[in-house]
Amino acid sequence: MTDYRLVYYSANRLNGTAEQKEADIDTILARSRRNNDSVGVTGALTFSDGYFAQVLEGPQGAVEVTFERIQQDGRHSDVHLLEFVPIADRTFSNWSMAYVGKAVEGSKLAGLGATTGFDPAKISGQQLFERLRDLLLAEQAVA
């Protein structure tokens, strides 16, 4: 069976300060590693005062099913598909969802907006894949 990777990039709708948004964080990435697990989903999400980021990958029905769920929450909006294609490995295959950006100072997202100003017309599916993968082994370096 193939597997598939999926890159989107959404506006994010996540109101109050910042502890609020914080555990409004903790209960998405429970929820979404519960889910996940079940299907065989794995990845990994970061956010933005602005934007969420996220690489799932998996059977193909199962991420299609996950990002469909995905699009129906209202914490998002202005859900931007970058990529979806078959993969030989998975990159984020020990997680059902990492959360990268959290331990690496400033890094949410970091490097995105001065290469592309997080502009969907100039952000590519790889360069989201390939920037949360950085920022999770630098994550793993730092704990």
The other form holds:
Amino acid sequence: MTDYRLVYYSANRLNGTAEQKEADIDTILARSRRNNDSVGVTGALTFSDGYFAQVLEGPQGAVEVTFERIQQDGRHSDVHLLEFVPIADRTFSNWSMAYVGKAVEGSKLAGLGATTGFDPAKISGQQLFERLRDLLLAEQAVA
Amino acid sequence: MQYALAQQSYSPDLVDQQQTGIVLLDHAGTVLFANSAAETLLLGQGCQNHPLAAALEGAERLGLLHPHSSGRILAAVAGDRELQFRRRDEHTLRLTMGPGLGGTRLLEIADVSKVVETILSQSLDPLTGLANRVGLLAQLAMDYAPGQEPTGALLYIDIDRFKGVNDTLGHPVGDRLLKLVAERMANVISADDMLVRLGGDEFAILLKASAIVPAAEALARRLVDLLGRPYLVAGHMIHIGASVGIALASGDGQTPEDLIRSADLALFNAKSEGRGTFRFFNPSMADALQQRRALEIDMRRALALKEFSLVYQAQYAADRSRLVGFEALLRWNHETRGAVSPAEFIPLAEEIGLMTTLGEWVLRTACMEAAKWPKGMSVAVNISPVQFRSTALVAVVASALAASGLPPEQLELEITEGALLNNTAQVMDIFTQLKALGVRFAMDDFGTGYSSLSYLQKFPFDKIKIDQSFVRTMPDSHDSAAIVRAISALGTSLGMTTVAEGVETEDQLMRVARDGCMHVQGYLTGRPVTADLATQLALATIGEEND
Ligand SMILES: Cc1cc2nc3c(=O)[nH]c(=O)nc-3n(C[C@H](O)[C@H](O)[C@H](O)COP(=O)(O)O)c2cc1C
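Now show me the form predicted in complex with the partner chain, since the one above was the form predicted on its own.
Let us now look at the entire complex, which starts with that chain.
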């Protein structure tokens, strides 16, 4: 069955201190990994001051159901769906949900905006996907 | 209208007669006798010779009845009224009062839960599993039962652009989308609320909350946001929106029908104010709708009564040396309303599907008139985006030309960018076919919309009409002057004639001429005049040239 790739960005609505946000992200990642594993979805997530950006890959139905759940999550809003296309190969097949930005100077949040920063008004789904992929590869190289 | 629950005549096999509770009361409301069914259903044991009120309060205290139920029941008994209500365990009871022997009164208690369930099962929407209209009416009938004080709010929700999804992606996708919509709504309401699919892409929520106005507003906001987020169905990304109308049971409806009408009106208002929004009902909405309906009726009559007419505004060469043609403008003079502004009736005509007929009349009339003018003098006719959506326009134009004998190159169709926005392949097709007839095209109101250069490139217009807002502000605004210059230059290089609209002063005329604009139209060079005057003017012009 053909896999699909979905790319979106959204306004993050996390509140609280940097530590609290970090904890929230951990919760989201833990849930995502467990859920995604069970339906064969993989992907990557990043977080900057104002935004989330995420790539989901997997069977069409599984991606649709997962996205519908994410969509209704109050921890973000203004979800902009950039791309939903069939793909030949998965890029993040090793990650049920990779988190991009961990390697940034010991802290998950410091300077992340600058590192992963993107101008959502201009970026295309393809570009956002490539950005996440490259950042992840760079982090792999560092680790 | 029939309310299933309120007026259902209970079929005997659904109500166990053996289980009917019988209570005899004296004039003071003391229980003289209660059978065991009455005790089991409502009163509890040992109620004999005690006031009914005491037994009911006991049942309330023990948790068999909802708080405040005893008061409602006593009021119904005292008023000899029938009452249907739900016990805490969801059983539904119906109480009926009647005269007993020797001045006593007889209270019958029936457990009608099965009836209610059966009816409810007929009141479900098969696609979403939600209650349907019948279910909503049944619930409202209970809320509005005698002795009840209806509270809460009714929200009517309409999905914007749903039809487009059905048309382009098919019904199976449309159905799956509706399920997702229902799911999103179900996730944001609470257990006391009722979610209903009214049919098609219309839903309703019967909201129960204590501070109802802020609660309804918060829910409406939430729905507009949540339902407007993108959907994925069968590999398609789908964007739709939602409009919401709200009516309050406490004030916007004396009856279920009233409440529904109010919610529907509020929804209608939300939709006409641009969709993707919500509105609370207010009584003036009914007036506004009334007025709109009246205008609609008058407009449908106006064609037959010949209340529409055309006036013609002259277009001159910018140096005023020559009259080049006229723009035909639609007027409606109603016998009691007087002159109705096109800004008021054109949008309504488009909405109620009258624009095509009206537009055809304009085309035929303008062509007939212009056929009397000298060769080379053009008549410009405005074509609404609605007309431009149908290929029928090509046949209508061809027939108007044939019937009048007007040479095609003297007919100029004015369209705005809005007409070209959607459905480009079909629009292109219509444009090309009309061009092939030999008629000319003018781009109207240029500079106000997207002013997309790609349209000018893709559609070979003959003329660009520079919007009057630039011409008006020209003496004071450098920007406007620069825009007029730029459009004129653009026109020249693309081989299109430019026309400045709304020229009112000598100063403006001098400036547009200096900035390269070729033709002018406006109050300075001529107000709109009747057909007869226009024709006289046209014929006089040729006379002058012959001199
Ligand atoms: C930015 C963002 C990304 C998320 N990504 C995923 C994801 O990839 N997979 C997932 O199952 N849940 C994801 N979630 C969480 C879901 O919205 C939802 O809370 C979760 O799936 C509920 O799972 P549970 O029912 O197991 O608690 C994400 C939430 C946010 C805010």
